[in-house]
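We begin with a single chain expressed as structure tokens, specifically the form predicted on its own.
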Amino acid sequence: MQLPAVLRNALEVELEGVPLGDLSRASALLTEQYRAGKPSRLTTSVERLAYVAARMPATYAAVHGALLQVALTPRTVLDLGAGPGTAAWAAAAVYPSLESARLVERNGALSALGQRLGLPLKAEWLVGDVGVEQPEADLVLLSYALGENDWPRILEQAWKSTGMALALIEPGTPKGFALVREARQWLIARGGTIAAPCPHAKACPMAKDDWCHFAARVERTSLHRRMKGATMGYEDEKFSYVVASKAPLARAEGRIIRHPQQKAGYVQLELCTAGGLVRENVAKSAGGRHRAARKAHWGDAWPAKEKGEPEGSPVG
């Protein structure tokens, strides 16, 4: 997974003549933030420079790979917390129905940012608080937003917002997947129609010493591995996230929520499913059940869907 190349040219221009150094010990400071937990400030030039550099990637991955799940058919986005335009970005890329884009972040300059990047969408830019009402839009966005906040404010509004659906994603960690539980409790209780990734409405349930999440993988710029010192030319972005509609939508029979383990003669896949979590060894005898298991991804629905089929009805 890579951004759309209009976005990484935009980000070259942006990073042009901005010293190596500089960026990596900015980009240290931000990982280090980030697994801890902590909020990111990003209150000099090249704060945000290594932060669009480092995170913009990943994220765009995603969120790209969360709204993938769900078939909508969005005219309008609002995009809450959005840094620099990044989940909008990554809608635009799923949904082409998608017509304009409303984008609000507290940080000036990060959104200032963002607007120089641009956006393959009619956008409206905002600055302020992501808890405050706004005008309903088809799809709601809260990208790595919620957990930074007083969340049950946060999602209360931007539930009422929602026309069609909220994607709420969030990293990949036992605090980040404790966060997008309840959130999707809260969800679950004024009305919401889980979409993805769950198969069902009932309590998690995922062990307390376990966690649901998911990866993207990211392919790394040239630049990218200078600025980490590192030799991989990618990197796995974990993730959590629960996507919320309004109306009734069809629902995936199950979720692989493990890497697939291909076994002599057989496929082992651990599941997600209406009736717990399961196991189901996919012989070779099944033919084509196998040849889908062998296919098949962590993180997708299962049974696997044909090609080109949506994961749901569509929404719109």
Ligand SMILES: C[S@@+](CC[C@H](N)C(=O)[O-])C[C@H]1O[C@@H](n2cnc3c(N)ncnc32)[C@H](O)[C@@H]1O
Second form
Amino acid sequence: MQLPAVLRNALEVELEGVPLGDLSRASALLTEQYRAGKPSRLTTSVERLAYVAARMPATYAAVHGALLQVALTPRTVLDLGAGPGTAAWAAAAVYPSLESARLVERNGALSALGQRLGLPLKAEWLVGDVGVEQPEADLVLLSYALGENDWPRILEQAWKSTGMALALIEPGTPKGFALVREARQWLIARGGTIAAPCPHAKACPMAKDDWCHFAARVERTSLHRRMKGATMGYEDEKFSYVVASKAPLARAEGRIIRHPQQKAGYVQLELCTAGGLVRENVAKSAGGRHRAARKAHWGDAWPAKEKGEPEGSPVG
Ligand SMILES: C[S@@+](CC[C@H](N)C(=O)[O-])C[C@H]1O[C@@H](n2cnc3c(N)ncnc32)[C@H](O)[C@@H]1O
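Taking the form predicted on its own as the starting point, write out the structure of the form predicted together with the ligand.
Expanding to the full complex; the earlier chain stays at the top.
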């Protein structure tokens, strides 16, 4: 996964001539704050540039990965805590039906940077707090922003503005997942239908010491590698998410919640289902189903078993 070429080019223009050492130091600070679960204030120009160079590709990939799991045809999107517009960019890539975006961000300089980067949609950028009432949009996005807030107040406004669906994406850490799990319950209690990743609206079956998260592989540009002193050509961004809709949407019958394990003669899938967490061994003899399991990825929807096939066994 890479940022769209037009966005990569716009980033290159912004980053031209910025000393690598400055970007590396700012990027290291962002990583430190991110790992400590602290919000990044992005007060200096170099911090904002380090964010778009180092974090924007990762959050883009996470939002893209989450939205791909939900079939929608939105025309309007509201990106709350938009930063440089990352999530709106991802939504535009997933949903060609999108025509316009409204992006709310309190950091005016970051919003201005986002405006310079552009957006492939008609866009209205607002500098302000996301707790303020906004007009309804088909799709509402809260990407890596809710955790920086007193969340029920913000989620309430976001849900009020939601015409079709609301997508909440947070870091794939125990803390990020805990927030997603609480927000999921909050949304169900207000009549939301959980569209993804959960195949049901029952209580989340994830064990207390575990957390539901997924990963998006992000290709690193050479600048990204040099900034981070990294040798690998990619990084995996871990994220937790929930998409809730106002009207019922088709949802997966099962969700693959770990990397599928290729074993001799079968593929082992760990699944979240309406019946709880189950492990399914898909044997070679299952033909097409086995071929599908071999190609399946962590985070994918998994189809229900055909009639007569054996039940998966509870995980544990
Ligand atoms: C980690 S950044 C994520 C930016 C972007 N959504 C992304 O995925 O790359 C969080 C952003 O949310 C903004 N933010 C957090 N709380 C906010 C609030 N109450 N009102 C407006 N913006 C807020 C911050 O200023 C910051 O730019």
